[in-house]
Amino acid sequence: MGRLADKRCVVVGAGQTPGNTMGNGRATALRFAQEGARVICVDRNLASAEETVALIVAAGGTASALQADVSDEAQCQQLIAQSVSSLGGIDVLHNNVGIGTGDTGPTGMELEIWERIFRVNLTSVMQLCKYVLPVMREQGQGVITNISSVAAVCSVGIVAYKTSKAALNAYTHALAMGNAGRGIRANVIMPGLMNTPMAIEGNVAAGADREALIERRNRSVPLGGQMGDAWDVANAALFLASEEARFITGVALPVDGGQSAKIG
């Protein structure tokens, strides 16, 4: 039996940019259906979600795929509603939607690329969870995880992005203690530099050289010089929504080899 037998999962954000790594919440979704659960991939870009999904079923687990805009309300409540048609209910609600693109300093900044990048990092967690809560109440448990940034809490040059991603963290300790009482549990990662397409592909693709990027970003990271993976991320929120976290909530959890604890 693995960690999360017969858990019933809804990874949002489960495809990928393309690149020669492996995305957070391709991993993600993986590691779930390895460990036993029901996985609901879930991606604006269908065909990676269902990539996602030929990989699991490969593997011998369990899977389908949605197609959903989670910047979109009416989407988020089409999706959550379709997720528990599918599964019978919703044991962990997984958001791993992100994007930075256009992001400046605060003097460079167009309203927008703001609004575009909070609406996608922020308010789309706000309107998934708007609909997940009350199915997760009715059962009297549940697991919300998102994902955030070592941005949130680290000097970086993009003001959106950062921002978003502290309104995140506050928003899950919100979630977290305003649900509590009713068995469910809220968390936040915070990954750091990690070798992931959505990381590397848009800098190269600016025309940043490939082998100098990671390079610089590996001598960044305290633990090792080396930058972690997306499967450092899967470990933790497979960690966070089994039983082995069940008295854990409302944290902020930094996967980032001691990048946000470097102080000086």
Given for the second form:
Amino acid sequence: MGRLADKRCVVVGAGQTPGNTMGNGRATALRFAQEGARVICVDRNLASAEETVALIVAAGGTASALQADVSDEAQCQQLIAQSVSSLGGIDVLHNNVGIGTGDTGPTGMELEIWERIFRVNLTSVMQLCKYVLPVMREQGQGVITNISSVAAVCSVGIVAYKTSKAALNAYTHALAMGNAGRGIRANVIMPGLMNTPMAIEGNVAAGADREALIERRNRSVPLGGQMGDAWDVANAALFLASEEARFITGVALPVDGGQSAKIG
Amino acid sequence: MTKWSKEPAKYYSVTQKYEMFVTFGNERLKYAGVLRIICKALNRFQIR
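Next block, the form predicted in complex with the partner chain, ref. the form predicted alone:
Now the full complex is given, and it begins with the chain already shown.
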């Protein structure tokens, strides 16, 4: 019996940035399916979501790919309705989307970039929760897991990403407290320095030396001097989505090799 | 707009399935009724 046997899961951001390694969303969708969940893989890039579905199906799992831009409220409403129509309900909503493109320090910040980062990192989650909560309330149960970042609590020089993720933590806290009485759990995962395509490829494309970048990131991680990978986030997400975490709501779980514990 | 890669089968709850079954049955009964009337008419006029 899988840890998510017959659970109906929607993973938003289940595709990934092209690269040599696996992204958090794809690994989570795969992990959920491995444990018996029926998964809808949502991504703005349909081809990327289809790749995730192909990996799930090849491993004997059940999944469908759905294209949606979650920065648009109408599409959030539609994707929740389509998921309910296909699965008969939603047990787990996993919000994995996030961007940091163009982010900079406070004096160089452009309003357009600030608003775009907030729209994708924070507003999308609010919009999806707005439409999934009535479904979960009617079911009397449900799990929402949002992917934030240790940037929310650690010192970083990029302000829009950090602030949006800190707001996502606060939003999830409000979500957890407001819906605990209805049997809905809401938690946030804060990944640290991960060896994922989004973390590495964007910087390499911007001119960073790949090996030096990986070396520098590895050095910043207290636990073994090695970055984590997508499976670390996926396993944490699996735990929070499963019945093993039935008494856990409103937590911000760092998956960061101790980076956020390094104080002083 | 959102777009499925390949539209999955729609989910039907047990209640919905029951309702569909009843509707299907009623349709069949309707046709059976019409057939019965035709048969009676044929019988009445001794058409065999």
